[in-house]
Amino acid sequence: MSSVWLPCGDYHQDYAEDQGWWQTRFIKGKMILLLLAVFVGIPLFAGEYWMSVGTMVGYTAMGALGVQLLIGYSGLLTLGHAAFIAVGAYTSTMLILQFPWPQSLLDSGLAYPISIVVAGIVAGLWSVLFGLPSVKVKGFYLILTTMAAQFITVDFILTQYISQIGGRGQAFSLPPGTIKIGPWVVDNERSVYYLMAILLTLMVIVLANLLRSKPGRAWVAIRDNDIAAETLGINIVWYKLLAFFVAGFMAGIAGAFWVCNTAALSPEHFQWFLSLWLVGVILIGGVGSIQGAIFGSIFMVVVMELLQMVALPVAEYFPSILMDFAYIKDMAFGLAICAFLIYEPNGLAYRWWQAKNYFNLWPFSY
């Protein structure tokens, strides 16, 4: 059944109008308004700041989409995520820096994108040997066997051989002009930004309508009840599995994103507090929406620079301050996750819901 509430009168016909992207002129007119803000409105009228500020916005939403759907849709927990990413990430640079790519190819400006579609495409392998507990095993031991995925993948391999590759030592960087696609340089923060503005448009896609087909019922129905589903006839492995890869993938797009954003690859990038974020912004968006990692994304990042800004006016008066902020963040970060669950468990994405359906029947929204 759709989550949408139509105006008095207005009534789906069928199960294709009940599961459209456009089920009103107004919905349609307000997602248009969205993406002329995200394509136009911020390149055009916010500084290179708040562009960078959207930026991680992006990526902390795309990592999160990931865990959204193991966690949020087929019921899987999750809190090795950050090593996907890294996966991504290095297997992106390593394409780029290490292959023996044809000039053609190169000066066509192909290079890049082709390392993203591999580096998704490892990251989902990766992920599925991780997934392959959840056949067995789920709740408190599965998340067990994911954080085995984050020390193994980031503690161990990367840290310890990969970045040891060519005598580099902890860190990795491209030379200026190799990331473009095809003949766009992404040298700077708005192509950056754009970079990150596609990306997630894409990926937003690609997830809704997968939750909308049967692989989407089918992990909706393991979430629910995963004896129940496997007496429906389905194949609750082979969807786990696929859960597993499709967030992997997710992530490792989100990595190959990453190396276009930082001037140095590093495993301190993946730490396996990036994990436990990304599972507090699904927590204070919303379980189970795909708005809510979207909007989980702006409030954690957007409350984080805003406390940067407070910090940085009283480290006149208190020095030691700027050395703690790390801290300070940390415990932010716990405070809302505390607050969310006491007083909003449903997340961001519920009072939008709220919000938008209080309009949607307006005046008569009783």
Contents of the next structure:
Amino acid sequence: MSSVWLPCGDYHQDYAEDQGWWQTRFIKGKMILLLLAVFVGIPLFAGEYWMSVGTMVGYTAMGALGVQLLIGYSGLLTLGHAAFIAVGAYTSTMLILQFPWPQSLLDSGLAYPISIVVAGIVAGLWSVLFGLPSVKVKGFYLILTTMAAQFITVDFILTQYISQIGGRGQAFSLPPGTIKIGPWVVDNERSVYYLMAILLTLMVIVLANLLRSKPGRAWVAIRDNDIAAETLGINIVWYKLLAFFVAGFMAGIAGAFWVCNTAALSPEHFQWFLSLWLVGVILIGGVGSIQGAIFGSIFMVVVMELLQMVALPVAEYFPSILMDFAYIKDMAFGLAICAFLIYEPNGLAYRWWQAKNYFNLWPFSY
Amino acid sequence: MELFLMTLTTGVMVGGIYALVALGWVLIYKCSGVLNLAMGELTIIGAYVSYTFHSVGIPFVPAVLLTLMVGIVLGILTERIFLDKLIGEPILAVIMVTVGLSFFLKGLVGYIWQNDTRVFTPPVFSIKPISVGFLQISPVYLWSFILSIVLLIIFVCFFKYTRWGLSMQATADDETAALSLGVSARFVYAAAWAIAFMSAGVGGALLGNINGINVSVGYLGLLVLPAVVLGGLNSVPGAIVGGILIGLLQNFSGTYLDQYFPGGVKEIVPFAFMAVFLLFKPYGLWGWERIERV
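Form predicted in complex with the partner chain structure, per the form predicted alone context:
All chains and molecules follow, beginning with the one already shown.
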């Protein structure tokens, strides 16, 4: 199961070792370097612009992790994940704006952290509600029920009712300084980036731990063959709903995080497009791996930024391109998904795995 | 009572258009096993293409026929470029290619037609309602319904009595057996996509006549998905009944529920109903119940 190459003569003695976090010193060093790069390197060397791109990547990855858990690990096809992100974002915002917080909590800056957790739980429960049909249906039918979640939640409940609270019409905005964690006010690119990095790291750790323990094995068994999994004594109803809860929880946290990036909120951020986009991200990154979700997010966000960079100089000669850029972006994204599925169905994570294997043996090919 | 009957007739007539588009969807699924999520975009392309023909002065019926031609070409191209290579791949890959396709087509439509709301000028159908008994029916609905019923009958006859239609049926039934009898599967897949583009195109042209053409036509095209699920994914009569049921559901909820839940309850109810319906009948009304073995 583990695809780790051990140094010659080094064997795993028991199961716990086989599942360990740090299997070799090289891996440990690599991960520490990665964390250093994310927490120190990028903030030190990247400008405001690339830091905001990093935030975007992180937000996409947070959403994509939940989709990866549902599609890649549990085999539950979903096309409505944006609904749960939206539920998280709205829960957090409504809590901050409307809830009568005791002054002591506000002063100590606990309102936003509490709202993040509540947003996760509410989004998780909402996700379980729409995951209920998964007990009976699967495949394409499940896609349709999750689509129903999307349209009911975002296009109906949030747009028609929640957005009307306070009579402001469409968008909510958060006054500056409301979003703070303890004494730390999250208000500029740098602090948003750090919050993203912390949340994303926590999520990856939690998800990786879940996946290498009992629930993870149950999910993979259900994905591979749910009837066989049931005969093995796995409670598939419970584990399917658990998968929906965890994915919804992560989506809720992603949504609550998104609030502090934009400081404004409207249903337009959570259209069906976002759900499809997230599924596209994991397809391009690679289905069934955590790295895949992150590679996919990096690829998609960075490619779109590069497209924009190319479009700007070209637009000097063809001004119409700038106007049509949104459409060109759609076309590029659609073609990217199709091309990856046709020519590279295992995604970027597979290429990464191949490269790793190659260099493990390099320069001796056997 | 009059309101009830009005809603009933409008629902059935709009449902006829949905049934036409749903038929195209079911054909693709039956023949090649592709679950097509790009149906909304197919519909909107049909609407804009027929609008373009109409706006250069071609009368409506020839414009629709030209749209059918364009649909054949686009369908064969789509199948050849995107879906031909995916035969035998896992279901998720095939579904997601159609999602990619829908993004591509959406971008393309936006690029060409800018997503503005367009209205057929001069109006194709007169605004003056026709009285049938004590019912007032707007001609748009009536003619749309008649046209879609005619096309439905043509499609069903094609499927039942012509050589090509029979070979499509054979492929849908058992691909290996059909291949051994000399049916070209690639031809059948291309034909299924061509028919889907054609039916969606006519559906789009008709829907565009009702409310004008904009992005919402694509949303109406998406309503085909609850329709086919209600009928069962692989049943042609199911698609027709499902389409009409969705039309009825949409119009009745628009008439009777809108006062209790203001806002777009009309657009949501088909999806909500379908989600609940699947809890009780997971394979729709006439879908094949798949018996799974380990």
